[in-house]
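Next up: just one chain, as structure tokens, the form predicted alone.
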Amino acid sequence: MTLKILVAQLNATVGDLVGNAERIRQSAHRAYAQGAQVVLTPELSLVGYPPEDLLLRPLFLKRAAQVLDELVVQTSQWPGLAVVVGHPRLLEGRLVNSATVARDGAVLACYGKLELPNYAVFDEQRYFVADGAPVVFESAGKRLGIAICEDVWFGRAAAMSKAEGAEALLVLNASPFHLNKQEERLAVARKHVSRHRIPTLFCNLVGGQDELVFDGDSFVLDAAGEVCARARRFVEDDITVNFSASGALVPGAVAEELSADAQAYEALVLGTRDYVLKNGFKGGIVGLSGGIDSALTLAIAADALGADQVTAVMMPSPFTAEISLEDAKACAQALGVKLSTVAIEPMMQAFTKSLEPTFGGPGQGLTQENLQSRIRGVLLMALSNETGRLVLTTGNKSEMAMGYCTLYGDMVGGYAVIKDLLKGGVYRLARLCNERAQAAGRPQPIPERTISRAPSAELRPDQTDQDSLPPYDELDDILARFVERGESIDDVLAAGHDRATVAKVLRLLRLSEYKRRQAAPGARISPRAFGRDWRFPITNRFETEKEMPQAS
């Protein structure tokens, strides 16, 4: 007897119990129509991942249990089809991250997650207790084991399933994305599962949830650990997996891999789309400056939401260069986005005049610079209120790290599209945007001059970013080492960086914590992003830069 399994890579929304159940039902319809005997869905597919403190609400758990019961009864619509659903389950008063196997209107088996991650973006030990008692069920004469996500990163769950006679392992996952994460997943699965000579079906969540992006990229490994089927990334997708009458795994479609820059771009598009739409906004608003950060943000927003759902706003001051106005207009036109222009000089004069009696003069340079940024923030938020569209901020990770941003100014907004993208990555993705447009026969959205000219906030005459910051290539490498990879100061210095520059970067990084704590959420695409991954105190007298080893 042959066995067919549908791996359903779904985009679940946290808390949308009815909507998520409908997605699972539609997956079961597709599986049944194709003659499958099993449909596998992602981790916590019924409630979305991560539900966080919703799990502490008894009403949420009660309603989730009710919707699950309804779904179990509905499996009678698909005779012989086993539906594997991820959900929270109360077990003797304790909460377990679970997977229920339902078939023919009844519960066939229920598995509880064994390994509970409590690092990086994960805090499952806050909510769940470990279970891990092996569960093996039969379908079409083949014995199938169950595991959930982190269980694959250790060897115990796979070993226990194998000992119970499992001939293949079904793994429900909500594995968040960072660059090249799939290489880690494959390596771990091969190390801890393939050594048991057991085929593995890895069903991963897809979609954006606040700061997290789930890339899908579900896959199937044969008993030797070779990839024999793979879903597309950053979209909902199905994999159909067949086992022959002899029990051999039949190779299926393998989606094409994406370059690191393409991964980053698609993750930012998906994160932006899901944050805006799942939270009920009517579109996005981008303050367009003529610089590369806002141009890339606008391009991502247009790809995520559609050009007609995005508004670009140019807000020139007396310090705005004519080429910035030209480049902003060219960018918006190439993307098909409506561009509005609101000059801020009259408001600058009004604020200055009102504050002069208190200041005893027009105010200092930094005061005037930040005032411009904050006027722009007020205008963008007014447009947001009027249109129901969400303001998308344009600051990159290098700037956020150094505090090269203005609270209640350019940091104003609901979602920070490129928050986890270092400046060098901004340039690479800008070029990728242009290459894709050119290949499709469309105008390049980001003018070459925008890419080649020295970046500037244009808040005073002849200003450039490098007046205040180290060169971006040097700054980015220090941040990549110290922030993203967690290297020691010794390692950073050993890489050849100037001692004084490293000290300056560490000092600004520490002093800017209070700004980052107030920043809008944004898609996490690196192994360590500001936000969920980065939890340093604001009030902090441990001056990292003064702990640097002395030169010998």
The other form holds:
Protein chains: 2
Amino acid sequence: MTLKILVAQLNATVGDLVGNAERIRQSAHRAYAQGAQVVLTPELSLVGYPPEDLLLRPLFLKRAAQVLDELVVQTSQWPGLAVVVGHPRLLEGRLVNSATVARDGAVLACYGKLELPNYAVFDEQRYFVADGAPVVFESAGKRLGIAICEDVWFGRAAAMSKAEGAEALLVLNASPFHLNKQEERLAVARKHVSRHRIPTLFCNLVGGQDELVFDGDSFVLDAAGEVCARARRFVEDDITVNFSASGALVPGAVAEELSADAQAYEALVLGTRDYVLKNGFKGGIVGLSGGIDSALTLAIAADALGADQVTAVMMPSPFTAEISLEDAKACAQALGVKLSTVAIEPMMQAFTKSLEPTFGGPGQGLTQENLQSRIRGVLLMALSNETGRLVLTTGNKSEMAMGYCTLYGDMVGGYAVIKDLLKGGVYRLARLCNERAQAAGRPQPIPERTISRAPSAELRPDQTDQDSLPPYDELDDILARFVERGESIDDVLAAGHDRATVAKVLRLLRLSEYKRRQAAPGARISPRAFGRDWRFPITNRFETEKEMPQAS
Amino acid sequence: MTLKILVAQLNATVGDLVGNAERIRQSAHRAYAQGAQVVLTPELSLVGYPPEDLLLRPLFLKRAAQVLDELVVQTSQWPGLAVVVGHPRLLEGRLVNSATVARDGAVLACYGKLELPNYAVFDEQRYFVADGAPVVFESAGKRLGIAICEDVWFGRAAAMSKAEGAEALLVLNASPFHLNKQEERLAVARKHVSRHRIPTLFCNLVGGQDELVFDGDSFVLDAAGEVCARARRFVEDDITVNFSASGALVPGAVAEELSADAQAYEALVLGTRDYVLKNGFKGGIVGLSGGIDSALTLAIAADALGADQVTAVMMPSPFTAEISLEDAKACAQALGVKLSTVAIEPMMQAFTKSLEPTFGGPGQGLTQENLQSRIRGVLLMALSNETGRLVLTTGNKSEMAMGYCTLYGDMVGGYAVIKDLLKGGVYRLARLCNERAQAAGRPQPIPERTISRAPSAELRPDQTDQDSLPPYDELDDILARFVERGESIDDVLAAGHDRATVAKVLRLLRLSEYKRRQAAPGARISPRAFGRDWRFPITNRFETEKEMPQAS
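Having displayed the form predicted alone, please output the structure of the form predicted in complex with another copy of the chain.
Next comes the full complex, this chain leading.
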């Protein structure tokens, strides 16, 4: 007897029970049409991931149970097909992160997750209790075990399944993307699963959910731990897996690898698209400055939503260089995005004059600089109110880390497209955009001059970012080590960084916590973003920069 | 032999290791001077609570260990005095929430917390592993057990201590305030501790930390579960506890009870003061509107920081009623706060004119209304930039719940003083303010007219809040049930609320999640605030209002 399994890499939406059930049904249709005996869906595929505190609401759990029951009954439409669905299950007042196998209109088996991640972006111990009792069911004469995501980051679940006689392991995942995550997943799977010499099918979620992007990247490992099928990333996709009559896995399609920069770019596009569309908006607004951050943000927005669904607006001040105006125009034109221009000088004058009696003068430099940024914020929001389009924020991670951004000014917006991308990454992705455009015979969206000129906020004459910040290559490496990879300060210093520079970075990082707390969400693409996986107090007297170990 | 124990209700600051150690030392000095044999401090007294992701930083843990070591050595200054300190302890790579007993320059005992809360505002399983091995030490011939906070919300820890021969239990707490929390604490202590007939000393933290306020309220229960000593709330305080030679507890001072409104008021004052001062600011700025929210916020700010450290600013538009100007002036005057006035019409005109070519007209009503609110936000932030004072936001919880507030407009600010106070509470606390002022022979800060007139945002002619929202008494009761107490929708409906009103509230609550995500922190005084204990996805297609059970 041969066995065919469809691994359905779905884009579920949090809370959309009826819509997610429909997606699962369509997968079952496809599986049945292809003669498959099993269709596998991602972790919590029925409710989306992570549902967060919706899991504390009785009505949500009740409706999820009802929708699951309906789905179970409907499996009688596909005789012999086992449908594996992820969902929360309430058992005697305790909630279990579960996988139900339904076939021929009835529940065949139900597995509960054993390992509940409660670190980084994960809070599963807030909601769930651990189960982990092994579940094995039979299909086409083959015994199949089940595990859920974190379970395979430890050895126990696979070992227990194997001990129960499983001949292959089905794994439901909601494993969020960050750069190099797929290597980690593979290494872990090989370490904890393949050593049991059991073929394993990983079905991962795909799509954006607030700060998280799920990249899909579902894959199948044979008993030797070799990849023998792999789904495309950042899109919904199916893998069809065949076991021959002898029980051997038949190699399937292996999707092409993407470069690290292409992965980051696709993650930002998907995160932006899903945030905007799943929240019921149709389009976005980007404030262009003539600089590289806003140019890249616009390019991503145009890819995510379509150029006609994006509006760009240039808001020059007397400090805006002529080349900034030219470059902004060139960028919008190359992307086919409509550009408006609103000069901010009349508002600068009105504010300055109105505040003069209180200030007894025009106000200090910083006050004046922030005023410009905030006038732009007000204009962007007025455009958003008027058009119903969502403001997409343009700040990058290096700025956000250092507080080199203005609250209620350039931080204004519903979604911060590149907030988890360090400045060096902004340059790399800008070049990637241009290369792709060139390869497709389209005009390059990011003007060469935007890439080559020194970055500036243009809030005063002759300002550059490096007046306030360390050079970006140093800054980015310190941030990548300390923030993203969680290296100790000893390790950061051992990498050769200047002590005074490290101390300055640590100080600014601490002092700008209050700004980040009020920032818009944005796609996480690094191992640690400034979001759910960065929970630092604002009120914090631990001055890391002063506690640094003395030079030896 | 008699035994004397000092329960030191301290205001520790997160991260201020040296400062917290100094506070603990001063408590030890006081205890020794009074002839006490034991001094008890709050949970994590050395590092403050909650330290959040600082606990993931090796340097932080290393410095905490060093400061603890120094403190242990220093206990030799107070011969025979056992100092009980709360701190994180790294044991073979695993972190334990610990209490160390130090005496005569050495460590006498070390206890590790057993029950790790991971619900509501708590994330302890993100950081700590459970220990709970019972620890009993002897002082003046009496055997004393130790427990930490959540431990006494369950029965195990007290039972194990008792089984090890403890004759009294010392409990280190960092139990945050919400209304009626003290009754909960007492009931739980009686249920889980007093049934073992063991006298119990609860030492709680006091002070504000970002969203949390710790109210102190340390207390001592005798073996029968009766309160025989109680500290004052919302201030640092000591309780001195005496056991007679026969081992009986000698009743001590029991601080006076505060009314619920007085508790809420003191919590908001303490939260505001500690946020402003612990973050290195000296003063605050409040935008007055002539309405009750900003008047109450100003009164709290003046109580928290001193009237001379607060600036008020009135920013009238053409829609501002004359009585609003008068009432704002009366409020500032009564409180002795300096008031500036900046009219916003010039900026309204400048924005409208500048946007006209893009809009093809003056812009829609909502655009125009938000513009006014955002101009005020920009002015407040300019004043903050210029003076170095922190903007204190004036929005209440009913507004925040419904999204009846403008992002980057009236939501602007570093700390949201009354964000966890429903509108009904705003009225009650305003009256309390006036009663207190009257009793003290001071002018009443909140003009009677501000209390009696219909609330309005004054963003268009003849606007009132009830144009957009259900009557506040209905709205507040629905929010208190559904948000604060976590009642099911069935229960909310069973309380007699109109279905259509409940549906409207649920809808607005869901749709405004994105605004709350960018809101300033503010003191939590209810069982569930819109902060760390409210983790709802923004992208959320579960339309609770449409899933409501049908009327029967």
